[in-house]
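Next up: a single chain in structure tokens, the form predicted on its own.
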Amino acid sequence: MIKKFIPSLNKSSKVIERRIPVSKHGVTRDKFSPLSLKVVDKLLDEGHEAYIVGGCIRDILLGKTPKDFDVATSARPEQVQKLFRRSRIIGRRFKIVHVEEKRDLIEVTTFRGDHKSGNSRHATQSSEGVLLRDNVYGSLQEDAVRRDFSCNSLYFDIDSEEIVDFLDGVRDIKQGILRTIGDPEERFREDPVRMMRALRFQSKLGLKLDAKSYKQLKQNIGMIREVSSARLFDEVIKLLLHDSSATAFKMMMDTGLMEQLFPSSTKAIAAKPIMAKLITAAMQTTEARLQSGKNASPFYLYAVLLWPAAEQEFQEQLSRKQPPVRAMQTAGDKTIAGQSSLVSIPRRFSQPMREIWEMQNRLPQRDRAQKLLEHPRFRAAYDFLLVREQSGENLDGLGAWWTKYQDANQQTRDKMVSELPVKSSNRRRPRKRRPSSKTQ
């Protein structure tokens, strides 16, 4: 193992420069996608330094197959997108290259400085410590220190099979600790998305951020209102959609997460515990469909996390004497607008959540069944009312019923229908007339 000491941005401290071989670690150039390893090798043949970065190298070494690769290099983003033709430069907080190839996409950064170094056209902080743009670049060494996590802070050399490794970043995905890198607070507040962040990783992976970090994260869990709408909806399905999603609910819940990014469904389930164990049974239902190979739609991950919203000024509608599907309606379109400035939700998601809750009152209808399993949203909204039965929720057995007509065949179906209690009905019969006094 090779070791070579590198001052770090803090001149009161160092990092060590470790090249791992592969005898030690065991990742060798076939784990990548031929993609990521044509990107390096361009950009080596063009005279650049050029790695495989981050974690990817991190899910390989903790034994799962990754999804995404990056490329680190020391090209500039015009150098990069001149040199492969289907490539675009996205971002203004921090610029990135995407390089395309079929279905296959590879994220290119050039090596981050310190953006204390860089004027303000180059690297712009707010009053609270936000970075809000930081397109300030360095070297390798700059950027090991710039990024937010020591197993994030990897780098794979394709030509030795060496991990550059400048913080113990193989050291603690071994002992399975998640390191910020540097003073916690401050890198939570250059950009608070590092607080989700810590949370997947922790409930996905399996490690364990470190009590200082852990204590920051609370302390500063506010700071996450500094981020735009539109960002945190992504980070949401990234920080849920996964195989360990009720994990990370929790964790949202114990670190104020929650209260933070919905406060009206927060507020609801302190009136309403019954709500988590809700929102708990959808996520494990979620981990269920992604284990089996299934997929997970976001506008139904919000439906979730805002249904106790709902369903609270639901009753409230009603305790205003508001019909039922009117209520729903308007509880409906309420929490969402009321959600919208802190997490925006487009409306190809917000209009099939709406459909979700308001089949929530039709779904009891089934003397109207064949019309319902018809319907574009019955499937989620038979899994949504599968989850409230799970949480304890007493629907007189509508889900039972509903799992047996979708099973049935066709001569089933109409005898079950038949066989449903007759409503009453509330319709006034016609006054009688009096007789006319009048002589004919």
Ligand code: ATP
Given for the second form:
Amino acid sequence: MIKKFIPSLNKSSKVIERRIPVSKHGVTRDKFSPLSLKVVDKLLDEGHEAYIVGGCIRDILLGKTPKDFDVATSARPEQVQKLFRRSRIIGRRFKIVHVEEKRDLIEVTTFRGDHKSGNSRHATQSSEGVLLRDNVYGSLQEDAVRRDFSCNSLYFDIDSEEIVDFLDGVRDIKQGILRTIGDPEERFREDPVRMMRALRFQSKLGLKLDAKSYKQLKQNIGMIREVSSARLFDEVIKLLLHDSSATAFKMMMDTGLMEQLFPSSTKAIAAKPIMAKLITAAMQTTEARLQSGKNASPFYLYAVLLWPAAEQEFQEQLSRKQPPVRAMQTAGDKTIAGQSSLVSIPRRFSQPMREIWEMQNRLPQRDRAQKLLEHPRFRAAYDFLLVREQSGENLDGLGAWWTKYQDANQQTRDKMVSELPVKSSNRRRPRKRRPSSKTQ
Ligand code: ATP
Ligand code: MG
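Since the structure above is the form predicted on its own, I would like to see how the form predicted in complex with this ligand looks, so please show that one next.
The complete assembly is shown below, putting the previous chain first.
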């Protein structure tokens, strides 16, 4: 192993260049996507430094399939862009290049410097006090230090198959540790999204955040509110849409992240603890879906997370003598509007969320089963109904009825509807509020 000392970039992190041979780490070239190898190869041919970098090496070391492949290089974005036909520069504050081929997309970033290592003029502060780094290019070592966790700061040399590891990332991965690079409080302040990334890597990859970082994360979780509502919308999805989403939700509750991002739902959960069970049950079904290769939609996830708030408001509207359909519409509007300054939910997601919620009032109307079955949101609404029952809500066997109805042939379906109690089979619209639309 070749070790090289590099002057420390800041007081808290010793930076030593280690080149770990393939015999020690076992990550071979063929584990990477052909396009990522091609991009690095071309950059090297042109005389630039270039490596495959980050999360994909971490995932391979953990025996997982990487979601995407990133490349880091000494070449400037404009130079990269000129080398690849199907490529474009994106990003304003920091330019990156997207290189595409067939269905593969590689993100190429130029080595970035740490503002603290150079001149403090490079660091600017947003109005909320978040440190912003600007377009400071740097060396490979500087690029390693500006990354978030040691496990994400690994570089794969495609020629030698060595992993370049400045911060003991390979050792940390082997020991199951998620270690913040530098001072955790400082790094979380620079970019509070790193706290959500920490929870994501802990839950998704089973790594354990180092004790100091975890303490700082809990203490500073309120800083997450400084992040834009649009970025938070994406980060919540990344944090929860994977095959350990129930664990991630528990972490959101334990660290206070849930309270910061979804205060109205968190209050409703405190008033009605069954709601936490409901979210957990929904996350478990999400996990099962993803594990069996099915997809899980972000609107369903958000419908679940905001259901406690929506349901509380629904009850409030009912108590003001609003009819159920109107009560749910008002509750949906209020819940989504109240949320938008924190986590903004685009309309193409909020609309299906409302439909899932509104369908909860319609699913009890079994005399209209055939029509309801054709509703584009039936499946999601039915899944949601099952989760409500799973968490302990008593809905008079409605879920089982719908399960049977879907599996039955037309004749049996007709029979099931004709056997319904008179009240629900003879009237198109029930005049009385149905007990089954209430939740406990
Ligand atoms: P995933 O499996 O979700 O893709 P990832 O670690 O690859 O996880 P990306 O968002 O693809 O995450 O980012 C690629 C790399 O860029 C990371 O591995 C990390 O080195 C660096 N990075 C990303 N976001 C940050 C951040 N907020 N702060 C510092 N470094 C970051
Ligand atoms: Mg990635």
